[in-house]
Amino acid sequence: MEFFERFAIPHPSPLIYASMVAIGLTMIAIVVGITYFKKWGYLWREWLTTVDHKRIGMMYIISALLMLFRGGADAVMMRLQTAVPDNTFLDAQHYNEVFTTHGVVMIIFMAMAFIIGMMNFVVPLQIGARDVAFPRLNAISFWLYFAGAMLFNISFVIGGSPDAGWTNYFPLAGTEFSETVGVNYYMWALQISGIGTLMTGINFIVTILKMRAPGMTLMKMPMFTWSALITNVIIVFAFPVLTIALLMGTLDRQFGTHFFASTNGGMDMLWANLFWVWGHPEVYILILPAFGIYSEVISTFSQRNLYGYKSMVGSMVLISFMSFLVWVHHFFTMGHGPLVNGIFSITTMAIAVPTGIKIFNWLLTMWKGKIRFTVPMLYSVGFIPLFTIGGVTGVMLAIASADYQYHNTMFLVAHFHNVIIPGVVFAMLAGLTYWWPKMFGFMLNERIGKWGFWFLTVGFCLAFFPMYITGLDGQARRMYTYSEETGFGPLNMLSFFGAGLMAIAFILIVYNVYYSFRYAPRNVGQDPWNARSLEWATPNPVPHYNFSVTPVVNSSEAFWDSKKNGHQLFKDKIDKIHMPNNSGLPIIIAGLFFVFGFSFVFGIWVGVIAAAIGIFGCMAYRTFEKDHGHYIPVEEIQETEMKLEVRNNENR
């Protein structure tokens, strides 16, 4: 009995018990289905052990979509709880756990996975590479992310969820106020996932700097590749800070140190500083790839080259530098004094300038363009006014004296979502729809996609714009209930209605995938959008070696030049191609990291030691492993290319 009590949920509820049953039945159904259709071997050979950047990118995106619905369920529960005064749908403790997991899942395990998935699939194709610089490191990066995500998501059914907010502020996150293992889950899930993200940052910097096609100088890279390069530079500088902060927090909670304690020489504000030194660059880690996607989409569907290429690059570089100079605006209300607050108020307003430059770049790209309002273009155009509103409210929050009024209210919640949802979610849906035919060989249905866009946009406005008003009227964030006398009820009900429309939008997006998979024609060819960058020069489906011949580039829109100006992309003859071998080692190491993290959460030191030995054993094995990859012979490449050419000719 003591064994089971150790892993019991400290604050059970019917919702959690129902979730346990649903998770159990889903896992059984998956295992039975895979076994019945005899797909275990296929999954192991083609997906679980793959080092192909395209398949790793798809797995990131699939995982991100699953996390989107996980975090979305939390969001709907919060909106339902606050829809009416004095609601009892969730109690205070459960509400704390829900808004904590919602923030972590959406930022770390949804948005980060989506952008890294997009980078994985697109960047090597855009630069004319056959894979990333370190394919096996890429695989272990994904599986560490996945292990961290799964570790975090089992918390609410084994041991209890974290409840100190997604920012995990101390001393609230210390053992005095969070006695359960929930915050331990937070520490180790983010630590394991963060290690994978840091590996990704190093991998893509090397890939972009060293593996570009001949002729592709830095100033001839597509804008999405530029955004990926700058994003990964930020990752390499920001994520070690999070790694150390999480380590110090773990030592405080599990080994009795006092880094973030309010006694014995500790400093709880140290956590806030370290968290936001990582946390605010993290916002730009999310938003810069989105800017790259919008640049690709707007240029393609305006049928014009991107206006102000150099200013776009310069503004992103400036944003990456300034993103490390604004973190203190997250705690203007914590007593730093007017000098410090004034300095960071100025830097916060200044970072809006390079962001504003991009808005004008996109508008001028569309100016006199022949705009096609496809689904990706609708998301891109819809993003501009909504993100501008989010930016303007950000400038309001940057006024340190006024921030005392705004900071701990729903106004801040509205601002943050007003930036992240149009800036990241819209971009990821635009990019997913845009590159979908390159990923899967068929188009998503435009009509259903447009319905999804309008439901999402209208639902977003109804869900979050009322929060600006209730926030200014004094509704505090993180409060699970309020009295009828406050007058917040009608606007909160409107917000709940908007959240419902957003949920319908995501259901439509899932239905679109199902409908298109069943009924969409497969005769889309290699370039269904009449696009401009190099990834569209590959056939559908993209062979695992990407390009049979390395392309030669002379502009940032190499494929467009080949179509309109007669530039010859492929000049050399086909030669044998070297490719890496698949490996089961990454998923095994990630599984050991999962065991290591789970054991550390509960203080099961035998499990910690055993998993650590296994991890170092796998690393030692890899050190001495002689695996030099394999060569694809010319005959096999020619046969593959001939089949793809016949297929693409039939599809025209």
Given for the second form:
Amino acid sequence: MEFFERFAIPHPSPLIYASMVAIGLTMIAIVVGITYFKKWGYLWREWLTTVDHKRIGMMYIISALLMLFRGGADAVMMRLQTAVPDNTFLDAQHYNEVFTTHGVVMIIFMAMAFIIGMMNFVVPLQIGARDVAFPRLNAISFWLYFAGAMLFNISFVIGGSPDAGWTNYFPLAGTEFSETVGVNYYMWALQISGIGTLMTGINFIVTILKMRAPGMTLMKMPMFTWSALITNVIIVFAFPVLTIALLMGTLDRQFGTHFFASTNGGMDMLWANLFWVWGHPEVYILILPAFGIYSEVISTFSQRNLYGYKSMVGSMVLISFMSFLVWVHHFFTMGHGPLVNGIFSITTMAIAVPTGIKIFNWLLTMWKGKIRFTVPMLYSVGFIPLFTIGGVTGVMLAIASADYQYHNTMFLVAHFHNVIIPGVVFAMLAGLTYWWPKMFGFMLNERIGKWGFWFLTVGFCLAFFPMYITGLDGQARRMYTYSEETGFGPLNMLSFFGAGLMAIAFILIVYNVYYSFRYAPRNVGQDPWNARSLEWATPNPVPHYNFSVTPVVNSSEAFWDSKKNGHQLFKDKIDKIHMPNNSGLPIIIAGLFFVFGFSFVFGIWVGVIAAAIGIFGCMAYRTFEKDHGHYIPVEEIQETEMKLEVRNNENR
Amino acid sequence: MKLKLAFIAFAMLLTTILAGCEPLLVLDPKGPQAETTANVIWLSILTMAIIVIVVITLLVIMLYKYRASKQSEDYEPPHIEGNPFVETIIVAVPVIIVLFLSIVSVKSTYEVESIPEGYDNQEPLVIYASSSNWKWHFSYPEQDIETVNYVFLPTNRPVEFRLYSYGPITSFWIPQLAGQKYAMADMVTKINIVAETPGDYGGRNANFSGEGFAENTFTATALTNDEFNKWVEEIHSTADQLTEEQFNKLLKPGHLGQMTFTGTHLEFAPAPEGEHGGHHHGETQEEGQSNHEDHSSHSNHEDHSSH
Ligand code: HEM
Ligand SMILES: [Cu+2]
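Having seen the form predicted on its own, I'd like the form predicted together with protoporphyrin IX containing FE (HEM) now, please.
And the full complex, kicking off with our chain again.
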């Protein structure tokens, strides 16, 4: 009996029971559905074992959208709870769990998955490659991320969610103050998906450095690819810090070490330092690919080449260095004297300079352009002023003396949502809408898309701008409630209203997918936006080998050149194509990691050992496996191309 | 166009909200520290507003002038690589702004970290503020009294709060008097405050510390010097002595109302500074040592860094 007791949730509530039932029913429905339609084989062959970067990208994006809804539900609950003073919708403990999971889910399992999904789908196409450098590693990365995400998400029905904030500061996150298994889940969910991310980093660096089409020198790469390269370099330097910090945290919690304890030579400040040495570069990991997407979108819909290509690249390289030199700004208030604070204050503000350069370059890209207000462009246009506001409030926070007043308040919350939502989320929606026809062969409805944009933008402003004010009025973040005398009530109500509008926006976006899937014409051709970079030179939908003939490139806008300047992209004749084989190993190994993590969370050592043996077994199997991929014969390629051509021509 | 309208509407909304309410706490300072930060905040808001306005204006111009619906069907936008002159400007202007704000930042940070100008000839009143889940304990070694969840300060006298925590990291914050500083279990941090106007000021722990965090508040009351001394005397004649046993009870997680004692817990549970610190390094050690000699009545305690 005791064995089972620890799986019970420590603070049950009707809401949690309801979600348990909902989760159970959904799972049953999915399993029954797949069985009924006899789709298990298809699912296994085409998706679960795939090593195709496009499909992996789509799976990342679908997972990210699911996580967006999970994190969004958390957000609405928080805003509801704080909408009026002394509310009792959630109690303190639940509120703490909800904001903790909200932060982790949104950053690690939503935003990260979204950007990695985008990179997966787009980068190989943009550089004229047929897949990433290590396709099977790529599948492992995805499935590890997925295992981590699932592990994190079951925490609230089995054993209890983490409740120490996404920043998980020790000693609060230590066993003394956080007794449930919640923080163990945090440690292992982030660890497992983090390892996946690190592999992605290596994989994409190699892909971008080694697999570009002939003629594509580094300075002829499309801007999104550049942003992906820099992002992955940051990943490779930053994520090992997280890995080690999490490991030390696990040792503290489960093996009685004292790395982050305040006794026996441990140091609670060490966690904060390690966390932000990873954490600050992490925010640039999120924003750089977004910058890449905006560069593509703004240039396409201004019908102009990107202004200041070199300074765009230069500023990103600069940002990648500097992002490692600013972490102390997250705890100016820790008491390390004006000298240290002064130095980090200056480095932090300095990082705003390359960021500013990019803003002006986008504005100058529109200059003398021919601007079309499509949905992706609307998001980009909305991004510029809103992100500028977020950026300048960042500079305000960087003034150490003033930060003593902003720190830990709603002002800070307003800042980072102001950069992450118009920065990252808008970019993902812009990118998704932009590349949607490449992914699925039809366009998303523009009218519904524009409604979604306006709801999201207005909702965002109403939800987050009031927080700047309540922050300056002394409202600390992470308070589950406040009294009426504080006067925070009306602005928090406004915030809740804004959150409601944002929720409607996301529902509209999902409805748009459904609507367009049913009604949108399928004959959009390979280049529906009149775009400029290489991915649009592929037929729709993209065959799994991407390019039947390797393209030859002479500028960062090779496709545009081929349309306007008579550049010949495809010179060679069709030859047989070497492609990697699908493999079930990635999903199996990730499943074992899930078992490993789950067992570790609860200290079920039998499970840990068994899963570890399984994982090493898989690796050993792989070492001795002979798998040299396969060739697609010329006839098959010609047949596919013919079909696609007929389809694409019909459409013109 | 829509964007511009939306922005104007928003700006109006903002001003009405701001105008209709009482001044925001952080911008309504009652002491030199908070005043410095309030001034820096206003200065930075103005500087940043210029940037935002420039960017939005440029954006609106671009969107208005270069939208497709305004151009002829066959207009082909030119290919423009970039221009060294323009690019110098877009680098130089942000650099100048950042330089300016860097100076402001460094200067004001030194300012708020030290005893405010005009008060540096006075000996600061030392008050130890320690947090435990979810309370604040204020110990006055000089006056030999201790309070829970409220603190009385004399006006126009520098007060040095020495902060530490029995438990999670907390952040000591009285918005109208000064910005925050963390309180941690293994070291003592300091914050200098001067209250210039008598009154009650809300204070709280601003750093999330678990279930009772929201209610982890206290009141700081600034009194004239005479009133303050009267208050101290009154306590000595009315309040009970704080015993170790009782203090340990107070440390248990939960909320307590306001309480008053004579004696301080520092006698049997010294602050983690000097030889009691979790880490023996630098500044804290030396200062702690001298401080330790000041009230070296504690001889028979075990190592108290193990809380
Ligand atoms: C213009 C450049 C930026 C500057 C100068 C800046 C500055 C800062 C500073 C000083 C803080 C710490 C404030 C405090 O804790 O008191 C902070 C927090 C934060 N910023 Fe920024 N920031 C910038 C851009 C960004 C971007 C682009 C992102 C993300 C895409 C971002 C995400 C965050 C997050 C997530 C936090 C803190 C989260 C937390 O404590 O939970 N920032 N920023
Ligand atoms: Cu940061």
